[in-house]
Structure formats: structure tokens, C-alpha cells
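Below sits a lone chain in C-alpha cells, taken as the form predicted alone.
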Amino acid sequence: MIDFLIKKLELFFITLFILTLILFWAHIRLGDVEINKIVPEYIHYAGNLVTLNFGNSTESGMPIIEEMKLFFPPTIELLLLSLAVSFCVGIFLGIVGGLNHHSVVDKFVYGFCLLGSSVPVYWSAQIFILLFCIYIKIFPTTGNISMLYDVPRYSGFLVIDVFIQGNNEIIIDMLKHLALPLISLSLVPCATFARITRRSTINLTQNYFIKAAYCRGESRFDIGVHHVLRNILPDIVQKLNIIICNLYSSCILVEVIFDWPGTGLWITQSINNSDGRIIETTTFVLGTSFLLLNITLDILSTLVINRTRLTHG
């Protein structure tokens, strides 16, 4: 396990070094750096990245780290909520479909997996806006809260701050703004979780300990919770890094479509304004975040698999 961790950390620092070289090359292209000062400039540039000194935005003049504090929390909220909803709903549907293989319920789950994985998020988001915002008119189209309400910033995360304030009217307004972006973003990962869980559950039901549980008279709910869920976790954890990376790429599209004040909208505005500093910063922060995420999930996957082997060994 220690050797595995050391190899992962070595890979992380090598990839991070290559990423800083690529961004420094872009920094040279955007700025004016003399050839004989490339090495000192790179050391200064890398030092600023490590100390989170990203400079000021060329468009607004504000420090980039301050703008980042405004735009990153809404994205993190949307990502975590979408991951939690898709994880819970997808695993539930997958287990129900797998335990009722060849039934009507299983066909419904299989159809949902096909449909959810096939529909692009930018299309489903616009369909939801057309149906629920323009025709039925029960949800707002843009933003994460109405401009009529002023929510004090306690934690920086709107969901937490609204619930801390405790105003039911503001909570309902926030949930209405959150509903369509959350559903649009959760559709594809939910179908992915359901497909992985369904396939693993069907394979698992062929084992003798599942058949023995049926013979002992255990209900399908007990079998799903106590026997199936624990044994399909390694398959799910191994796919988490891919699902989360795809989730964030979809989150950028959802934020632009719903005008959600997150990093997707921030990056899009920076590209339109040719703000190279912000593009460099977001590339570095997101690249580093994905590297750390992949390392963490690889370690978690190894621990879960080893624990499962020891349990069944």
C-alpha cells in the first residue's frame, strides 16, 4: 500500500510539473518575457501558483483569488448535490432492477439507463426550460436565487447560508432555482450508476450466498442492503473518477444554459473577454483538483477492494 501511494504521489508531482510548464508557455505567449530570464521567471511563476497568488483579472481588475471565492462555491454545491442525488437514485434503481431481472421493473430500469446515457445534457436542459419554465411556468430560468432576496454570506455556499437564515420563502425560491439544473446534471450520472449497479447485481445474484439468503426467507430489501450493496461498492468506486470528471464537464454546460453563477459561466465570460489570467488560473486549479481527485479515488478503490477480499476470504 505504501509503494502504491508513493507511485501515485510521484505521478501527481510529475503531471503537475508538466501542467505548470504548459501554463508558463501560455503565459510567455500572452506576456513579454526575455529569453535569458525564462528560468527565473518560471520559478517566480510556479511560486505564485503554489502560494495561490494568481494576480489580478485583466477585465475587472480584482484579485483572481477573490473572484474564485465567488464563483467556485456555486459549482461545488451543484456538483456535490448532483453526485449525491445520482448516486442514491442510481444505485437504488440498479439494485431493484438487478434483483428483479427479466421483470417489468427491470425493463423500466434498463430503458432508463439507455435513455439517460443517450440524452446529451445541453439538449435535456433546454427541453426542461421549454417545458417547465416557458409552458408550465413553475420554475425560473436563470440564476440560483431571486434578486429580490439578500442572503448574508456565512459560509460562502448558498444552500448552507439560506438554511442558516431559516426563511421559508427564500428556501422555496432557492429550491425552485436549483431543481432544473440539478435534474439536468444528475440524469446522465444517475443512468451510469444504475447501469453499473444493475449489471453487478445480476452477476452477484448467481452466487450461492445470495441464493442461500433467499432460501432463509430474507426479503429482497434485506438482501439488497446487507448483501448486494456492500459487494458492488468496488465496481462503483472504480468508476467514480470518470463519472465525476464527466459530471464537471457537463456542469459547465448546465451553468451556461441556466446562467448559474459558477465556474462554467466564469470561464465562458473570461474566454469572451480574452482574460488570459483567469483562463490560466482555472486550468491550473481544475487540473490540480482532478489529479488529487483521481489519486484519492484510486487509494479509496484499493482500500475497498482489499477490504472486500479480506471479508470474503
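Residue numbers count along the first chain shown, from 1. Each form is matched to the other, and the largest set of C-alpha atoms that superpose within 1.5 Å is called the rigid core. None of the values given here were measured: they were computed from a predicted structure. Compared with the form predicted in complex with the partner chain:
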The other form holds:
Amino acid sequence: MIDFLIKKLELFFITLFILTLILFWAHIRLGDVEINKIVPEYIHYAGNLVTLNFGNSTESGMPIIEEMKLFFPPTIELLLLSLAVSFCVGIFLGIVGGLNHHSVVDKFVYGFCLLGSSVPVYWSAQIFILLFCIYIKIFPTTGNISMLYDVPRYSGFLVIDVFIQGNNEIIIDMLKHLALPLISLSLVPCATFARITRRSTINLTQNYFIKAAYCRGESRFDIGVHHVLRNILPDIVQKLNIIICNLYSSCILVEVIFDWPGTGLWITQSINNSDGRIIETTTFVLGTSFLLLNITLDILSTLVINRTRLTHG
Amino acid sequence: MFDLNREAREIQSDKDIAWEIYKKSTTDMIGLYTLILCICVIFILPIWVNFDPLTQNVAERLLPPSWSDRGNLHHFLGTDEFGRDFLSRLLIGAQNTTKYAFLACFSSLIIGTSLGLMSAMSRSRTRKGVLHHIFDILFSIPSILIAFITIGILGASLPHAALAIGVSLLPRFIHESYCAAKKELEKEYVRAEISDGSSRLHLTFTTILPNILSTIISNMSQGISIAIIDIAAVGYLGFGAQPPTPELGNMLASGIDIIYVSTSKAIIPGVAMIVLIASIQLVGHGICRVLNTGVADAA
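Form predicted in complex with the partner chain, following the form predicted alone:
Everything in the complex follows now, all chains and molecules, and the chain you saw is the first one.
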């Protein structure tokens, strides 16, 4: 186990080094660096990045780290909420489809998987805007809260802040703003989860212990929760990093469409303003956090898989 | 002689058997016909019919599709906000997107699969590690972010977006082909071939590559659909094809600007994209099914 951890940490530092090299290349292309002083420049640059000393934005003049504190929480809350929603719904659909293989329900689940992986997120967001903001005017189109309300910052996460403040009117307004981005963002990962779960459930039901459970007279629900769900979790954990990665890609688009004040909107605006420093630093921070996430998931999946191996002999 | 011929007619070739298995699934057949139709319309029709996606006509702008009341059969799908014919924009735009998506996916498939096979077949541990993990950094960065860096460095245009998406697809191909080849290498017939003294190169091309083909093809169909979605996404954000050039993504983006005036412009490009991607995925699924028929541990 310790060997494995050391190997993963080694890999992390090597990839971090490559990431800083790529970003330094971008820095050379965007700014002016003297060619004969390239090594000290690189060390200075990488040192600044690693110690989180990012400098100021050329557009607003504010320190970038302060701006990050403003723009990261909305993205993180949108990502986590949509991950939770799609995880629950997707796994439910997948298990239901897999347990009733070759039935009408399964056909519907398969159709949903196929449709979900071929519908681009920006198109479904547009359709939701068209349906729920133009034909039936119940949801607002932009922002994460109405301009009229003033919510004090406790944690930076709007969902938590609003509940701390405890004003019903504001809570409903926040939920209305949240609904459309959340649904359109959750559609694609939901289909992915459903596809993986359905596939591995079908493979799993060939095993004898599931048939034995049926013979013992356990209900479908019990089999789904006690036997299937526990045994397919390793498969899902292995794919989780790719799902989160794709989720962030679509999160950028959803933020741009719904004017959600998160990192996606910020990066897009900074590319339009050709603010190179923001692009470099956000890529560094996001890349590092995704790397850390990958390694954590790797370790987690090894642990989970090892444990299942031990228990099943 | 006569008997021989009749026997030859009765014994089916591999192609016929594969086609028989493919035909069994109705959805896969629908996917195949839709894909052939799409490719004909997108790539072959513009050779004979002169579509003009760029001519502006201010007098006839924002016409609805021809089946609605104010529609004009001269412009089948209506016109956009500058009075350009929407059907020709759609076809040429789909051609642009699909062309670059195929290009990005195939180049990345060839490079990625060869790197993955090389790392799986190589004996030295360092070479294996370097080849396998060299693009791992890209695996952890979301594809749109890679596109952002590339565009930040090189400037916004459609080929640069395709380059970025191709690069972001690389680690997937490397990883999948590495894992599949690794699994294949442990099987007994491969060991038998090794002990028979076949060279590594011979082993790769005659034994490993045909046997991991189903993995490669299922990855390819997924890769193409991801490439289409991502290239259109970069276009949607305004960093792909630059305005006068039609492309599915920037057509959708201009569709949302006029969504209060003309709703069809925001719907039609997306529908075209969904049909294209769903048919590609169905065909990939069908080919995988054909290749996996009779294989015991097919996933």
C-alpha cells in the first residue's frame, strides 16, 4: 500500500511539473520573456504558481486570488449538486433497467442512455430556456439569484448562505434560479451513470448469488440495494474521474448560457479580453485540483476493489 | 467443377456472416441508413448543388421555415438574421464540424493506439511507464479547458479547436488500447505464439491488433461523437469557426440571440447534431456487437 502511495505521489509531481512547463510555454507566447534568461524565468514563474502568488488581473486590477474566491464557490456548488442528483437518478435508472433486462422499462432506459450521450448540453439548455422561460414563464434565465435580494456572505456558497439567512422568499428565488442549470447539467452525467450501472448490473445478474437471492424469495428492491448496488460501486468509482472531468466541461457551457457567475463565465470573458494571466492561473488551479481528485479516486478505487477481493475470497 | 461452385455459393464468406449478424438488430439498421443518408447529404450533395451560405439579403431576413404560414419555399428552412439561407448554412456548417471532428478523431486514434500498443508491448519498465503516462496530465484536464489554453496560445479558429480536441482525446485512446492489449497478452494462445518464437512486431499486427479491434471501434465511435460535441461547443463559445463561416456550434449560439424572434433557428442545428451523433453511436454499437459475437467475455 505504501509503495502504491509513493508511486502515485511521484506521478503527481511529474505531471505537475509538465503542467507548469506547458503553462510556461503559454506564458512565453502571451507575454515577453527574454530567451537567454529562460531557466531563471521559469523557476520564478513556477515558484509563484506553487506558492499561490498569482499577481493581479490586467482587466480589473484586483488580485487574482481574491477574484478566485468570488468565482469558485458557485461553480463548486453547481458541480456538486448536479453530481449528487445525477448519481442518485442515474444509478436508480441503471439498476431498474438492468434488473428488468429485455423488458419495456429496460428499452426506455437504454433509449435514455443513447439520447443522453448524444444530446449536447448547450442545446438542451436552449430548449429548457425556450420551454420554461419563453413559452411558460416560470423560471428566470440569468444569474444565480435576483439582483433585488442582498445575501450576506457567510461561507461563499449561495445555497448555504440563503438557508442560514432563512428568508423564505429568497430561498424560493434561489431555487428557481438553480433549477434550469441544474437539470440541464445533470442530464448527460445521469445518462452516463445509467449506462455504466445498467451494463454492470446485467453482467452481475448472471452470477449465482443473485439467482440464489431470487430463489430465497428476496424482493427486487432488496436485491437491488443489498446485492447489486454494493457490487457495482467499484465499476462506478473507476469511471468517476472521467465523469467529473466531462461534467466540468459542460459546466463551463451551462455557466455561459445561464450567466451563472462561476469560473466558466470568468475564463470565457478573460479569453475575450485576452487576459493571459487569468487563463494560466485558472488552468493551473483547476488542473492541480483535478489531478488531486484523480489520485484520491485512484487510491479509493484500489481500496474498494481490494476490500471486495478480500471479502469474496 | 459444377459441384465445387455450388458448394462455394453455399459457404458464406466472413462478410456475409457479419452482415447477417448486423441485420438482426433493427435499431442498428436504422442507425446505419441514417448515417449513410447524413453523410450523402452533408458531403456529396454540395458537390452538385450549389449551396450559398454567405450571401446576405436584408429584405428577406428572419424568414420562418417553409411549412409555417409566412414561409417561403425559396428558403426551405427560412433565413437567419442577415437573410442568409438557413438550409445551406446548416449543410455547410455540418460539413465543417464533421470534417474536423473526423480529422481530429482519426489522427488521435492512430497516434493514441500506436502509443498504447507500443507501451503494452515494450519490455523495459521505464519505456512502458513513459509512453503510458506521458499524456496522463491531459486526462485530468477537462477538454474545453485544453481548448482554452490552445486558443489562448494560438488564437481562435476552427483548425485550432480541432487540434485541441484531438489532443484531449489522445489519453483515452492510449489508455484503452493499453488495457485491452495487456488483457490480450495474458491469454494462453498469445503465450503459445510467443513460445513459438514469433517476433513482437509480428505478434502485434497479426494477433493483438485484430483481437482488440472491437475496443478500438467502440472507442472510435464514442470519440467521434465527443469530437463533434466538443468542436461545436468551442464554436458555441465563439472560439471555433469565426463568424461568416457556418458551423453547427456558432449557428446554435446565434440562434439563442434571436430565440425571442425565431425559435426554429435555435432548435434545428441541435436536432441535426443529435441525429448525426446518435446514428454514429448506433453504428459503432452494431459493429462492436458483430465483432463480439461468439466471444465469451464480451462486455
